[in-house]
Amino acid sequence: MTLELVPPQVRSMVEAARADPEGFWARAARALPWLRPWDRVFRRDGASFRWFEGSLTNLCANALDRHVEAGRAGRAALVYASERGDRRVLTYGQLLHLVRRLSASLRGLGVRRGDRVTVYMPTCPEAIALMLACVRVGAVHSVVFAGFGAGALADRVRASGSRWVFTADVTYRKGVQVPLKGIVDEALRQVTGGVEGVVVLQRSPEGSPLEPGRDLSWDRFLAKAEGQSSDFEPMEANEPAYILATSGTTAKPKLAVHTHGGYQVGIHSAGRWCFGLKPDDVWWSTSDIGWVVGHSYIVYAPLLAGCTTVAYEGALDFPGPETPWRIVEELRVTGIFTSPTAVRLLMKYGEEPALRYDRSSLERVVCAGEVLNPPAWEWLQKRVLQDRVPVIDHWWQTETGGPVIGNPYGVAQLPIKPGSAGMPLPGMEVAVMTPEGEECGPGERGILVIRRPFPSLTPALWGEPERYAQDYWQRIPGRDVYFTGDAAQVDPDGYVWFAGRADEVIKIAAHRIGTIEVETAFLKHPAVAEAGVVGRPDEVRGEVISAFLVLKQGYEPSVALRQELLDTVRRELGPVAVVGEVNFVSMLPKTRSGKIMRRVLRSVILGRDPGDITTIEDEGSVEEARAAWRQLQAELSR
């Protein structure tokens, strides 16, 4: 990383972290209170490491109790909004009261320190309070996205060894009532032993039948609080706060562990340095609590910072594309964290829905999940926000807990390069390497690796220490580095550019082209709202590009448009980017966290079973892709 473009305030932090990493993170940790100071900042043994060893803390106490004790009980902590127009506001005092009651109720169920609790609930106040209550009593929550099917839920319950499962009878998505309790019942028929009971939050007027002897209503659960303590447990910094399956898991779930101590130091620091979180913020992360973004930047980091966090249940474009902008105006949102997929979704409708609402409260927008392609960045930055506030990309993973590559907006903003995720944040040491362990020079593509642990990096996979070492720390021969699996390159200024997953690179006549590069080229055409590309086997070139495109409103598929799109890609990437075909669809197969499922698109063109698609947002997108592919093949064969 070069420092020529780095403001002095950031440069001093980067240099301090390089000179004394342990001292740097110790200073960051002192921004939070500790029940007992640490004996040792950092200790490592191979792939196993510990932060702030010997210290005592509690993630929930630092998120809630300290703010109430400081006289901020009346400050809004959580605002719940939904696509149905629901609104609920809980102050720090009210949220702490609810969390204390749930903590006592958990103890009344017999939940103790170290027990695992599965949370299969929508993004609602009760679920968020339950997460906080679990870490308060020392239990380990395992939140499962309430869009997964029974098989995926069963896998995660089994892998976590949960004693209790918490769910709701329904959630809501695009005006449809989605039953959750029936999915839990089916999942638990696949789990042998271990689960003692199910607690059900009834949300719909009809409710859901409870299984006698196993299920408890929410009210009966709350009644368990009688006579139980609601105090928080002092936790050693390296005890787990939660476990979470890595997104996009297709085999046995990998459950990343995040701890009370290191995790809160990492996400609190990144929240200040990268996102500029401050107590007077109204912060809206548009994610779901089922993903790491929901854990870190709907729940824990905003509450650690003492600001107001917005939790939204539903689809961003329902009942219409004006929905997010109406919420910004109504709640006076100051900061948004969303996905590039959400930006491209809204771009499909044009900027007019946004321009009807007051966006003057916004101070910044940050994106992560996939690369924020320059056309999407430019639409949001210039046409929606009219260059008044910055739109900032950044990069991280479930395993990292918080940002690694970004723009230190909260310290001093770097110049934005559209399409780049930014630079390594202070305290982060990264490199780009070949699979053989050779370091890549500026502009050379390789795999991004992390040179040394930092506090919010997962120290383990739940119950699988050998798998953690093999999958992450032993992938590059002769190099003791963390393997991210993402293809990237660093430019001469030190900015990192991602090209997609390393195993998604398309190889055309010995040339390697990243999926992100091709998708960005398609997005340069004014007709394209979203693009997903994969490599298709070709006898002559090895592979060619197969593209699936979503058009903006007002555009229709045609032979002429196809040719324009091919010309656009050729102009942007040159003749090496050989496009085999262009398929038009109304939606791409994506996870609910907003990531394009390119493996599903590849299975479509190869005529294979797509495998596990329990993470998919809309199963209809798979059949639509198949239909588009078949139709195009029929047209080409005439």
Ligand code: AMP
Contents of the next structure:
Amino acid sequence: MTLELVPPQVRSMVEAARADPEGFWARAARALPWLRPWDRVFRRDGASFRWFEGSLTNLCANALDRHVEAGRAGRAALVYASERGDRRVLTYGQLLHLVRRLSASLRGLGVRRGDRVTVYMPTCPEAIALMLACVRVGAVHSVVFAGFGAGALADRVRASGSRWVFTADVTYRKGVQVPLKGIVDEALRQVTGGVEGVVVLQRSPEGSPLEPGRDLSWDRFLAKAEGQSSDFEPMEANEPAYILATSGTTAKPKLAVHTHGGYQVGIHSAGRWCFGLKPDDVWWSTSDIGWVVGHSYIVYAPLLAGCTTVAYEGALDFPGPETPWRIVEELRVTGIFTSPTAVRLLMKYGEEPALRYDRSSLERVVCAGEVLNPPAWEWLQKRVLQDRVPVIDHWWQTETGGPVIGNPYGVAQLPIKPGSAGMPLPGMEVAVMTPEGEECGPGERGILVIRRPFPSLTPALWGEPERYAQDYWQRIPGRDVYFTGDAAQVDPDGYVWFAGRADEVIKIAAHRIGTIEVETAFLKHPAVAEAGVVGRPDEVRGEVISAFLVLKQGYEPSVALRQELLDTVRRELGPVAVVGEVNFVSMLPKTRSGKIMRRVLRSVILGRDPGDITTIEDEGSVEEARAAWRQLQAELSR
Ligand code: AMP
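Okay, that one was the form predicted alone. Can I see the form predicted in complex with the ligand too?
Below, the chain from earlier opens the complete complex, with every other chain and molecule after it.
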């Protein structure tokens, strides 16, 4: 890979990491304090590996105590904001005080080092403090997104072997009160044994009924602190801090493990190098604590950096599309971490709501989760931010804990190529290979693999060492590489371009086209807000493109529009991109983390059962896609 476009500061880091990876990560680790230094930086045995072996640390202590001890107790640590207009500020001193209290309460409840605790709560201060408290006492939290239903929750409680479940009576979304406690009751009816109790935070005036003998109110839980220690446990670097289900849709959830040591070093380093996180930031990650982004970049990395983190509960466009911009102005937000799905959501309303608010505090916007298609990038970069600050894409997964491919903005910014996620960050060694293990040259598409473990890479799936080895390290025969499952190519400048999941590539007359390229082409037409495409089997060409499109406000489906869309795709991608049909829908099937579920669209056009859809955001989207598909078939046969 060429390093021509890489600024000298970044280049020297990349070269140092290549020459001596262990020395490189040891230096990165020394940016944080340790209770005891490691005996060995890295040890590997087949698919299993350990970082900073023998060292003692505690992720919570480095996120909180350290700043308070350094005299920064009065700095705002957490600002909670919600769609209902609530605001709550906790300083480092106040957050540590709350976390200490919850730690003592956890001990009073009988929670011990290594015990798993399920957190099925909205993104609110109590939930964040609880996560930190679990980590403080050496327990392992397992946060389940509070938008999942009872089945998905039951699976995750079972897989984690949690003894305790923490929940709230309700969360608020789009002005609606969503009952959570009822879902916990239903889920626990499906889990036999293991769970000793449920702790309930009552937030609504009505509250929710408690089951005698099993459920505990938040106040009764707090009362358990009496006589208990609130000190942190010194943890060996490889002990788990938390487990989190990957966003995959396999029937049995995969629980990725993240540790006290390696994970801490990885997210802290990436936070500085990729996002430029610094103590005077007001950092707003618009994600949710239910996802890895919420763990790493709402909670842990911003607090490790000593900055102010904003936690938001609710829908970004509620009560209206100006909500995010109002928060930016009010809190003087300096950095936003968001997702392409959020950008496309806001883009639907146009830039006018943003332009009404002062965005001058912003220094950068970073974005991950899916490809940030150039039209969406351009809208945010040019129309909303008027090219004043960069919009930076970066790539990672639940399993990687933090960014792997990105733009080292915090060290020295690379020129941005819209549509590319950037380059491997310092210390990351990646390659693109065919499924048979042959390395692809520049511009050739294959599967992105990672050549060696880095500190925040998940070292295990909870309780499933064989599955971990098979799913990640043994997928490419004869090659000892970590399999990401994503199709990608690297251009001659070393930039990585993602094309979708490897199993979603469309093959038209022997040409391989990534779903992302086609979706991006559709998004270039001003009428299109969102696009999801899949391959449909075709006798002549192997496959043709079947597209599902959501139109922006003010546009209606018509024969003329359909033709314009086909012309746009042809102009962008050439005649190889044969579009079989365009279906218009009002929403796409998406996971609750906002990723388009193309396999569901494929099941629609093949007339098959969609399989496991427990992670879907809105089941109505499947029915809608089916109806659009049926209507189109009826029109075509006329
Ligand atoms: P999750 O584990 O839920 O964070 O999902 C990880 C998956 O999201 C990756 O394997 C990619 O398929 C996709 N993804 C995340 N970030 C990006 C990005 N910047 N560009 C393209 N795909 C991305």
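The shown structure was predicted, so the numbers you read here are calculated from the model rather than taken from an experiment. In this text, the rigid core denotes the largest set of C-alpha atoms whose superposition between the two forms falls within 1.5 Å. Numbering follows the first chain given and starts at 1.
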Check your understanding: Keeping the rigid core fixed, what distance in angstrom separates the two C-alpha positions of G620 between these two forms?
Key -> 2.5
